[in-house]
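Single chain ahead, written as structure tokens, the form predicted on its own.
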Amino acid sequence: MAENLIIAEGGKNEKYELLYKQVAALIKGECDPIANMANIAAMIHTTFGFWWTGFYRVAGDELVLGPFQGPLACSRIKYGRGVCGTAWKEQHTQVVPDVELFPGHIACSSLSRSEIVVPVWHGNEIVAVLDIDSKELATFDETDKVWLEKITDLLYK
């Protein structure tokens, strides 16, 4: 299936909207949730050409860099630091048209302008976070945030 990934043609919608039939469709069956953001990981990555898109995994009081697609990352991330860090601390998606003007941005990569955050649940718990990074500002919107949010709640269907 990986080799397979197909690419809607269109907006952002539709892209979405196959990508997310796609996730579901290679997960099915797949009880291991770190390879399954590994191949969520690259398949957005790979469908949209996002700067960073990978994973950060709950580890205590701390988030762990997990399964990734781009350049070098920030290995630990505490709670309530930078956008991860607040996603995971106030239990929603943060959308950020300007890192710069985020009070608290952890700065991984200067080139990264614009970031969304997806807190992953398992239960009623968050065990991670999706983060994406571009290197053009306000690069996410609500179509992102919904979609997103459906695919991470994959993972522990």
Given for the second form:
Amino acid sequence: MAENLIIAEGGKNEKYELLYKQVAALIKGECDPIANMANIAAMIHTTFGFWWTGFYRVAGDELVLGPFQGPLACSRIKYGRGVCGTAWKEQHTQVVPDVELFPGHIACSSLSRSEIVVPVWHGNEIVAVLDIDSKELATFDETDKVWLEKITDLLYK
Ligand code: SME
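Starting from the form predicted on its own, produce the coordinates for the form predicted together with methionine sulfoxide (SME).
Whole complex next, starting from this chain.
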């Protein structure tokens, strides 16, 4: 894919639409999932200017930190713990408008106010989660959920 990320003018939907096309092009040319996670994290992070964007990968009964953009983060999260471990356990996307109201939220950064965590599927199995944090409340909605699920679905197609 082109080395340069293009960020669409307009709203969230337009930005995701172009981002999705660029991720699809990226994945067409590279089969290594870690390399792709690294570039996907960078592409999402740069497009929207989120606080933290990255992947945690399933390793046994834990999630282990994978490629990310943003400040230092916790390395390991247990199954069912925090927003990430909950998305893994419940097997669906978690949209958290206010992290302080999410029981068991793991505060890697005290500046994080809202969060979305999307499971990454490889066939019938969750192999990772995509975690995005925002410094503002209620950043993520159904539009983010739909597009981020579409983007993560490209990883192991
Ligand atoms: N807040 C997450 C932990 C990961 S950091 O946000 C990068 C959670 O509760 O699972």
